[in-house]
Amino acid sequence: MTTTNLNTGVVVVGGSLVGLSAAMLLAAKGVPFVLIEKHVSSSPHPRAIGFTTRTQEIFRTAGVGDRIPHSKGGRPRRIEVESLAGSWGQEKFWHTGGNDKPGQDKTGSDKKPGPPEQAKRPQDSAFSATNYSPCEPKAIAQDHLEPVLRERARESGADLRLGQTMTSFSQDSDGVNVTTVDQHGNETTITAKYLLACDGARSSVREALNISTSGIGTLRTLRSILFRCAPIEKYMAHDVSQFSIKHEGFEAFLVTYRDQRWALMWNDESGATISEDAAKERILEAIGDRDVTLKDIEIITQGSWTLSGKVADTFQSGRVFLAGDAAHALPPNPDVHNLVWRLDYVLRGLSEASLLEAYTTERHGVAKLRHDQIFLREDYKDYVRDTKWRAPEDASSAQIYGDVEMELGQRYVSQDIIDTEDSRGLPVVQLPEEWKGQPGTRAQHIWLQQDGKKVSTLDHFGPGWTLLSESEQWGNDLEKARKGLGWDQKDLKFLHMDAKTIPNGESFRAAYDCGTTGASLVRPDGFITWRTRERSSNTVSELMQVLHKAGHR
């Protein structure tokens, strides 16, 4: 056995979709750090399959959206079945339209005898690429994204050290230390600045730490089996992945990964695993098709997961972040893109320390309005209703949100956003354009054509701070002040509005809202922090001073 000793800026504990995101992140802005997870690779039991927009459009920033494989289709499709072979009613959707009031059923009931002939996709003009994004929602299986991720962040120099296990850490002013153990008995000890934490829903760094969580808690321990079956895949003519199965005395729900392995996941309080032929059993129920046998199914794997709804009370302790489930036991959420930004700036000393405080603050509020949203639809009403928790009193929280709203309409509150208008009164969630610029939320997404190709407003936006304006002089005040600053050209461009880069004028006016001479500013991650109208006569000074306050300086 031996004992090793390295110091590096950031310890980022756990190594599947969270924490490979942030050491892609990390590397690619050159952030010196040390991933360290447990396991060799990918669990051969994959969850996560549906990963949306936004977390499309940060791997697009990542120079890694090219290398995740297009789903036919598009976003996964849901119908409730009474099995595979059996009734099929109507589509059921997760969410399309907001102003809804909880509760509202957006499912059909009526179902037909046998699959349809057709299913058509119904438009959905709302994810559309030449509207609100250049991406699109994608669905692959967790085993075959983290392999890239893993290899992206290799490529750009990330130190991932897989089958290593945390034993212990700690924390001071300074930084933090981290002890480690590999497989054969191999210690390590690591000095670091700060400590990301993505070691998953039952986070020991965040039971450590003593910060507790809320939410609707617990719902239920689900038992799910991974299987391959030849016959069945002629369903998926019908382009529908995820069926919610429902006769007397069986309740199921049956997802395709589309790539000949199927998961069959039920209710099973007591998590344990069972017999191979009891699985098959189990299958074959719900398939319900009598030309498929037992010798047609083949067992991958199984397992048990726990379904929860829970929100850590918050993301920093000291030194240490929490990110992914270990922040909250919600769906996929692109934390780590807020703040592996701040980390860039404070270890390269262009910030305070003070820029990091906001993360908790800006996604807390996220994860707590995600977590009401998801236990106020129709699908989890059932669950919802043996617990104790309620709806929020507050109409707007009750209020459901559409698709679009959550995921690329959600404004951020904090003292890092510089709002020169009174924005109290203001709604947290609303369709992209309805915001037109406004500072906190989302910059918007518009073609523009750059050197004979159509690129996307996004695409300018990762590496630092970004100028937008249609007015040339901007520039030059940009200049001044970078060079005021101290800042490296990376960190604070410039990005002109002319005609040349986007013909149609009235696009960038229409989304940003801040006139012929006024400028925005858009913050590494993509989000507005400031913004002005018209263009002063001390901007380098007006400059300078945002730029200060919205990044610690």
Ligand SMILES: Cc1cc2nc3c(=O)[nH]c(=O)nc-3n(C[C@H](O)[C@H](O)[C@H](O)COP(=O)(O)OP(=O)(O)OC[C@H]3O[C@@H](n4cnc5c(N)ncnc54)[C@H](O)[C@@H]3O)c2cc1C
Given for the second form:
Amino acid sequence: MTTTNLNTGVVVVGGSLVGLSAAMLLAAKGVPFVLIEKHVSSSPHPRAIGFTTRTQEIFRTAGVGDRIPHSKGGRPRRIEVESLAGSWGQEKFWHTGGNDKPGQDKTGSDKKPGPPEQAKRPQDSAFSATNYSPCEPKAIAQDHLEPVLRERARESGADLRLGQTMTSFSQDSDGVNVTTVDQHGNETTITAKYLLACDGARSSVREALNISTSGIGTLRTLRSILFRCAPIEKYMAHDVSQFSIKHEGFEAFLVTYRDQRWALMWNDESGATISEDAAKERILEAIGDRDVTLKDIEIITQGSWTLSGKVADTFQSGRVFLAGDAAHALPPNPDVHNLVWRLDYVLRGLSEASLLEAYTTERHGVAKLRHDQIFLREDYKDYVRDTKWRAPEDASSAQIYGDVEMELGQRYVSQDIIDTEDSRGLPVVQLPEEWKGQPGTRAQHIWLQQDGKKVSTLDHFGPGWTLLSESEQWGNDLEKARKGLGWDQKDLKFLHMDAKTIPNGESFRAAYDCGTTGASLVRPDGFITWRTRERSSNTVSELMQVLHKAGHR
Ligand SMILES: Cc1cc2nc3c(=O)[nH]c(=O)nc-3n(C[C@H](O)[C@H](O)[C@H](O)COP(=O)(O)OP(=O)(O)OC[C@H]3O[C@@H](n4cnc5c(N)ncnc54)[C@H](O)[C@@H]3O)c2cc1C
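What's the form predicted together with the named molecule like, now that we've got the form predicted alone?
Next comes the full complex, this chain leading.
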């Protein structure tokens, strides 16, 4: 057994979806870090299949957007069926906002459509975000996505240490100390400024820090069998990829990863592994097709997972941050995108450590709202019924929002958003086009021209702050402010929205609403921090004040 010591800026614990996303973003910014992951590769169970528009936007800025294969069939459709070969019922919707109505049969018929010919594809109105974003949501199995993120992180020089388990950690006012052990018993002690815990829903880091959680709590334990069965591929003819199966004495959920792999899941509080034969029998019952036999089924793996709704009460404790499932047992919102630029600015000495504090304020707010939205949904009613959880009473959380609003239309409310316009009374969520460039909202996507190519405003955001204006004079002011702050050009740049860049200036004015002489300041993660509708007589000092406050200079 050997012991090695190393020193770095950030230690990331956990190298699954969220840890790898963090690694890719940290590496792109050149932040020194080490990632440790106890497994040597991705989990054999693919788990997630759907990745949202906002996630794709982040992947685009990290330069991996094109490497992630396009989904076949768009939004995953879910249908209630007797069995795969039995009668098909109503389509189940993910939410009741937007244009989708709860329980409405989108086939437009009261008759059970029957598999698979009559199940027509409904329009993906609420799901498609084409006008809002340069990206589309994608369906890709998590175990196919993770290698893409890993490769991208490594290309940018990331130090990913797979097969290493964190066994202990501590922190003091100077930094954190982490001890890891590899599969041969060799120990490494890592000293870093910050620890980013992406160690999953059962986060040992969260436990060790005694960070409590709130929310609906643990709902069910499910057994999940991953398998292949060629004869059932025909049932995917209409892009229905999720089947809620119910018949006398049988209830299960069947999902296809659209790559010949399927998973059958059902409630099983015992958590005990079942025999391969028992698993196959259960799969046959879900399929309900006499032509399919046990020999057609190949079991890949099985596992047990817990369905729960828990949000950590804080995402930061001193020098330790929680992200992904460690912070909230809900779909992994892009927390790390909100955090990584902050770590970058603090570690380079461009901002005070207080810049890190709004990470919890902003992302906890989003996680809490997402938690409540999930459990208000029609398809979760059965789960909620037996719990003590009740819908929140405040109007903004009790209302049900659509996918696009939740993904692209949330407004951050935090100490870092400069509220010069009195935002009281503004909603925290609405459709992207209903926002008019208010501070705290996602800076909107508009197509621009650059060197004869079409690029999105989003492609300009990061790695530093970006000031947008139609007035060229802001460029000179920004230059003076930048020098005054002692920042490099990449830390603060000007995007001149002139007629060459944006032939239709109206679209910029409508989305950012800063007039022809005003400006809008966008953070490295693409959120508007501040705007003004006109130039004042002392713009340079105004800009410096704003960046001192919002950038914690
Ligand atoms: C069946 C199923 C289907 C799902 N479908 C979807 C979906 O369609 N869309 C969606 O958004 N989400 C989905 N999810 C949820 C999604 O898979 C998780 O939210 C996601 O994996 C969370 O990523 P994470 O990196 O935060 O945590 P995890 O994926 O849990 O990863 C944590 C990592 O930390 C490592 N680790 C833990 N402790 C240590 C330690 N001490 N030292 C070193 N390494 C450590 C673990 O080995 C693990 O790799 C699904 C989940 C399941 C179970």
